[in-house]
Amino acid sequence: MRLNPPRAVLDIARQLRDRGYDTWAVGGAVRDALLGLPHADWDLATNARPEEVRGVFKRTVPIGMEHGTVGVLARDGVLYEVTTFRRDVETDGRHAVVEFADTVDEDLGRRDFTINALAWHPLTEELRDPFGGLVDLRDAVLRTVGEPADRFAEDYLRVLRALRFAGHFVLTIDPHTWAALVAAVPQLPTLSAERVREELFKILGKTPHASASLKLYAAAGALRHWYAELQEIVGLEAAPVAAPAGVWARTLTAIDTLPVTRPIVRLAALLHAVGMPAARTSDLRGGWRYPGHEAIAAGKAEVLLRRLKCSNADIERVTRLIALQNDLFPPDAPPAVVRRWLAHVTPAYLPDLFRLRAALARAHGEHGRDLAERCRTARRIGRGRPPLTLQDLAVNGGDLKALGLAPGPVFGEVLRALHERVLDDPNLNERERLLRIVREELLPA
């Protein structure tokens, strides 16, 4: 069976075997290979030690030698990972004990699931399948290697990993797998924030219908132990009754129209409505109403993304995307309001906020002609580079200094009252006129 690997894979398991030892292509590359879809990660498996490997090749990185991995910088620039045949000895539900075997099926006995446990020989092009991973892939079914519980039980990482691959490849998890995971869904605390966060993020960065692992996950009974506010809004309607959609089947719509290539605003798209629940209270026409559920997804948002330790940057712009998501200015505005629109949101966040109120819009069916106008609108006057801070005022403290006025509290006040001014015509933005301004209107008499 002919795969198609780069030439330096074929170059190091040549290399590999002129020296004595098998070596044959593994994981998600085989996988994706047979499956007809691009395979970019190759990595290697062999008999040889480490330092064996080391031996072998002039350029090497020691990626995680205890565990039998040495990265193998190849002629084509890329690193390749080759990791030395195991077998696991001993496992927690977290991390695995494991030592060096001798041959490929037993590298492949310790794998997840049989789909993930296929081999392939570069050299000779055999395939090694011992556990039906082939037949899986062309069923697009789901299943462990071995015993289901057994296999969960060894890394509780494999139930979000499941939910994943059956999400991402459009694969039916098998029954029995499928019960053994719920059943091992109480474990998920376990883990750690960081390996949780990374499932997640696979999810956002890789999968474009983002929307099937994420209703696996809901559907498992996942999103209560690490997304909890989540699963608060999972069944809630937009209305008592008649409800078209529910917030959580337009959250994963919303997700799914946004590209893979921005997942910092797929999540925002993900948290967007976890303020609803409590900030929900009902109208007079019998509906719901959702008065400052954006500053309260805000809030609750961080305490979910800290919860995963995603760093400082992605909190903020989470977070700000997300109570800013209904802030836009009026179709008809004046240029003076949508400067201090621009002033206030930003420029840096005007290409994913349209981004995500434009994805919010479709999920709940609206055209968005009117947003794509206000959109053209923002980035129009955007532009002509209004000064949209105080640091683009053409005067600074030291102008205020020289002509008398004492640094404190009176700064800041004189510079915001001239920043109201340009706002409203930028053309002042020069400094004689914001100086006279000074001068005649606002200096204390």
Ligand code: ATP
Second form
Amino acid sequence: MRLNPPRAVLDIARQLRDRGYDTWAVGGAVRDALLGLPHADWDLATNARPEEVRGVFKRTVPIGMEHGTVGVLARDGVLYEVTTFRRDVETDGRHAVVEFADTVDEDLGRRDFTINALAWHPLTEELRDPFGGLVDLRDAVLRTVGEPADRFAEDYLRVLRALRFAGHFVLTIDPHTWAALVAAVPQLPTLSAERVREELFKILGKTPHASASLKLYAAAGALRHWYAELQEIVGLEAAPVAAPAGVWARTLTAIDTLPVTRPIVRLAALLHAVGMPAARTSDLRGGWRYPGHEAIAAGKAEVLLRRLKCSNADIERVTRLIALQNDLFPPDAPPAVVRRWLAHVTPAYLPDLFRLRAALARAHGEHGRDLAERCRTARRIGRGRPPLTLQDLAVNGGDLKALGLAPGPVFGEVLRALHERVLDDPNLNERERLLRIVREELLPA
Ligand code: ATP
Ligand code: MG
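Switching conditions: you have the form predicted alone, so give me the form predicted in complex with the ligand.
Below, the chain from earlier opens the complete complex, with every other chain and molecule after it.
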């Protein structure tokens, strides 16, 4: 079978063969090549032991010697992972414990799904497929290698991996695998937060139609454990007149309209509505309103993201986007209102905030044309570098002191009053003009 690996894959396999070792391309790259899809990381598996691999190549990196993984830096500048064949010996449901093995088939036997358990020989072009992965790829079926219940119990992350792969490649999960998967879902809390989080970020960062995997999370009951706040909005009905589709359905649509290159905005879209169940009140027409749900959502999202041990920077960004999701100046706002709004959201949030707003508008079936117009307005006014913070004022505390003001709370009051004035009229932001305003209008007589 002809696949087109990078040249370096052939070079590495050849160099190992010349020392008497047998080397195969394995995992995602083989699967994706068979599907005709590009795959960045070609992983290799070999019967050479890690120290032996290090002996064959000039430039290597000991990535995970205890797992048998050596990084080989190839001439193309790419680091290829070369891992010694392994087999599982025992497991605790959190990590498979492995030992080195002698054959590629043993190595394939410890892999999670048949479509991931294919090996291809770069020199002979032979395909090893002991578990029927090629047929499953052709029929678009996701199936575990071996007995599903056992394979999930070895490593419960495979539950989430199954949902991700099935969504990403649009596969039907084989009924036997699905039944075992659903039965294994209650064990998800035993996983580490980091592994669960990485799975979510792979969905958001790799799958354009991320909704497919997330729908499967919901269908399998997998949201209940790490994502209880999302479970709450599944099935929550939005106001029937204003918004026919459910909140969860709109959430998924919003994510799909955002690009994979913006995982943080996609995460904000995923969590944007988690404040709605708590905020829901009935309106006078018998529909529902969600006053203040944005702030509630920001708080709940923070709890969820801390549970997943996300970075502080990511938490800050996502929760602010959620809190600001409906915070926008009106279409005909005068420049002073736009400047105040910019001072409030800060220009650094502007692009992502409009991305989120546009995605939510599209999910509501709106075209968002006036949104694009407002985005242009905000950008234009932002480009003029208006004085958005107290630091941008043409006077500082030293100037006030020189006017005879005693340092203290009154300093802040005066600077804030000046800031209001320059937000109204940025032309006032000159030292002499501001000092005159202080002398003539703000100083206590
Ligand atoms: P992608 O990187 O595109 O998400 P992949 O198939 O390359 O897909 P990786 O997580 O990079 O997935 O893993 C590489 C290979 O290692 C998989 O194809 C699979 O054969 C094996 N593998 C990874 N994680 C597990 C696991 N938890 N249990 C069993 N095998 C696994
Ligand atoms: Mg991979």
